[in-house]
Amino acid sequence: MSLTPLQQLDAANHLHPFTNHDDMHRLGTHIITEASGVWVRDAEGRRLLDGLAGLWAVNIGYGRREVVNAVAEQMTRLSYYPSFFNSTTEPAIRLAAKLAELAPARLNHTMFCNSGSEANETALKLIRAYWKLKGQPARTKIITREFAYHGVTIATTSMTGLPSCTAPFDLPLPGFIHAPGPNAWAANREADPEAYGQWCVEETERIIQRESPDTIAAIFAEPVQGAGGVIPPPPGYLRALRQLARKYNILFAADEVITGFGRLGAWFASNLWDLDPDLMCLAKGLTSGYIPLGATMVSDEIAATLKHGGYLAHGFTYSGHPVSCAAALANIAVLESEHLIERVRDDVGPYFQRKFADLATHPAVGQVRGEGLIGAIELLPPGGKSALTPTSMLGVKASNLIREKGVIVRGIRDLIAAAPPLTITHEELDILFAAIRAGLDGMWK
């Protein structure tokens, strides 16, 4: 097929993230031109239901004038000023105060950045500074989990437990340790995920003991592992992991870049499951993706140590950018005024999970799993689970078939994942799952 002029420009000049460029440019880049609600429109004029909220981000849906107007007003009044030089701006102050109001009780202090990767990177540096100030500079090792996704800087890629992210760059760096993640399906333990989760915690403790507890700085955990395949925690797992961190005086950091701001029917999974983290990392739903913004929240004790530890030499040019913070405040106001958190908890979240469960008996489905308004389907070839290979990549095939039916989901390895905007209706969910079922049918033709 011949490429349009815009696709030709893209092929000539634009390096895309997480992309096989040869495959993409053979068919031409899929260019999205506009969006409203849960729908996007592409350059060919096709209207597509966005079942992934952009990239797990657009919680309040597209085209919200509340955010657009807040951004325009802030840009007109003050387009930018840094939070360096003993200075800051009103939106940054008010957003930090609002986050303290919403977050778990001990998290009352925020350092802003530009993305989830930077939020985790910031957490890593604050953790190192904290332990040095506490007289324990040997605590530098970080424990994360297999199937974890924590970002794409050199350090946060080292935290990420996905070989597709680490292997091309010869990572992880020394000092980053991956414990088993509670993916019972991948471990062929799907018949008893709770027991497998307990084994994961026990194995994590064995790793801590082997490495020496006084060298471990922190455990990072996504409450629901997102890009690793939408892996909800089995019963008792997260609480046991949190208790393990307490037992060895290890900091516990909750990576809520995906799970924050209503995705699970609560402001944060840390509230939902009483995780009481020492640090919490945020992005995506913080502004619903309208403007880049990340945040690292820390406990009162960590903040006090850092505040009285002298010059804190960390930050970014755009830390606490007033326009981004104004967007976040407007986004949070929409979540509150339209009761979208409660709506996910009581209405669309349960409906979404029931629709997923209805697909469990499809011959192309090995497992369905999810929580709130996020879910995944493990896919099977006609030969069953034993016929899967490292190169099967059924998720990509299925997501392409589903997109042909007018719905966007994400293909990951041999699974598909969905996490639509929190504003989605039952009727739109019916459209989403009709397309998924049609795509699954196409897998077995």
Ligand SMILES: Cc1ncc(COP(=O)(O)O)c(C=O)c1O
Second form
Amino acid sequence: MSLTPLQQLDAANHLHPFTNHDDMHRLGTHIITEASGVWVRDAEGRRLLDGLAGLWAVNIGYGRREVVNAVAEQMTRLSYYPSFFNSTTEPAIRLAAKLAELAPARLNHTMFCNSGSEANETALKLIRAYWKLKGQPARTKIITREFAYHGVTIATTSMTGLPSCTAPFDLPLPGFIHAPGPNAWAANREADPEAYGQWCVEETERIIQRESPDTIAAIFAEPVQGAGGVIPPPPGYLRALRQLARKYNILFAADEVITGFGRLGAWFASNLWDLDPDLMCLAKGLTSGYIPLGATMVSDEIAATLKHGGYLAHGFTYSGHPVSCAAALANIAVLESEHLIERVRDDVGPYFQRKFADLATHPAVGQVRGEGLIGAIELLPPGGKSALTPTSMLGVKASNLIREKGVIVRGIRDLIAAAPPLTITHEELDILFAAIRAGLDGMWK
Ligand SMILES: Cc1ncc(COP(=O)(O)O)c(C=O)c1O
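Hand over the structure of the form predicted in complex with the named molecule; the form predicted alone is what we had up.
To see the whole picture, the full complex is given below, headed by that same chain.
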């Protein structure tokens, strides 16, 4: 297969994230040229339905003039100014205020950054500073869970509970502890996920006691684990985990990089499940991916400690970038004015989950699971679950078959995941699921 000049240029100069470059360049990079709504178009002129919203990000769909106009206006008026030097800009102030209005009651303070990784990294540093100011500098250890994905910096990779992310870099660093994640399917406990969730919490408590509670700074949790395979919490699990943190005076941080801004039919999973986190990390749906922006929200108590703790030596050149913040404000205005979050809760979310449930009896399907507008299908080989191997990678095979049918989903290990824009219609969902079914039909051929 011969590569186009653009593909050749890509192969010559461009290193991609999370990619096997030899495999990619053998086939030629898939170059996307334009997008509108839930549809993207590639360099060959093919139209594909984006069932993953880019990378779980494009909540309001592609090509919205509201965001484009807000960005153009802001760039024209003030293209950039930092929030260092006792300065800032109006969009950063207004966005921090808007987030305080939307977030759980105690979260009224935001530090901005550029990505989900930086939001978690910022949380880690603010937590360290907080405990030091509180006279408990020994509280430095961080508990996260297996199957967690929290980012790619050295520290946030250390938080990530996926050996494929940590092993190549000899991580995690010391002090990052992984408790079991509530993935009942992977643990062969799918018959009783609730009991498995309870065991995970008990095991987390044993870890806290083993490590000594007063050395633990925080527990971080994605309310629905995303990149680790779309793992919704079993009933009772998240509340119990949150309670556990409270019992030992450990901070609880919700990583809502995927679950924020309507994906689950609420502004945040923390609202939906009453998690009352001490910190919340945001990115992706904050701007629907139009422009990079991340945010770390902290409780009144943490903010008061940091604000009165002297010079706060953290932040990025682009923290609170006015153009990114203007994009976020326009994005939030679209979510509000079109009632997209209620739409996920009452309409497309339930429809999406019903369509997933319809696939549960397909012979190549072991389990379907999801919440709101995010879902996953565990795939089976003809020999059943016991015939799966660590290298079977059925998810990649299925996602390739589904892409041939004109729909983009994500293959992860032996599963496929979908999380389309919140604007998706019933007709588009029908197209999405028809392609998934056709792909599944091809799995055993
Ligand atoms: C839950 C979660 N946290 C953090 C990140 C990292 O975000 P970024 O890729 O913007 O650094 C991701 C990215 O997928 C994520 O899903």
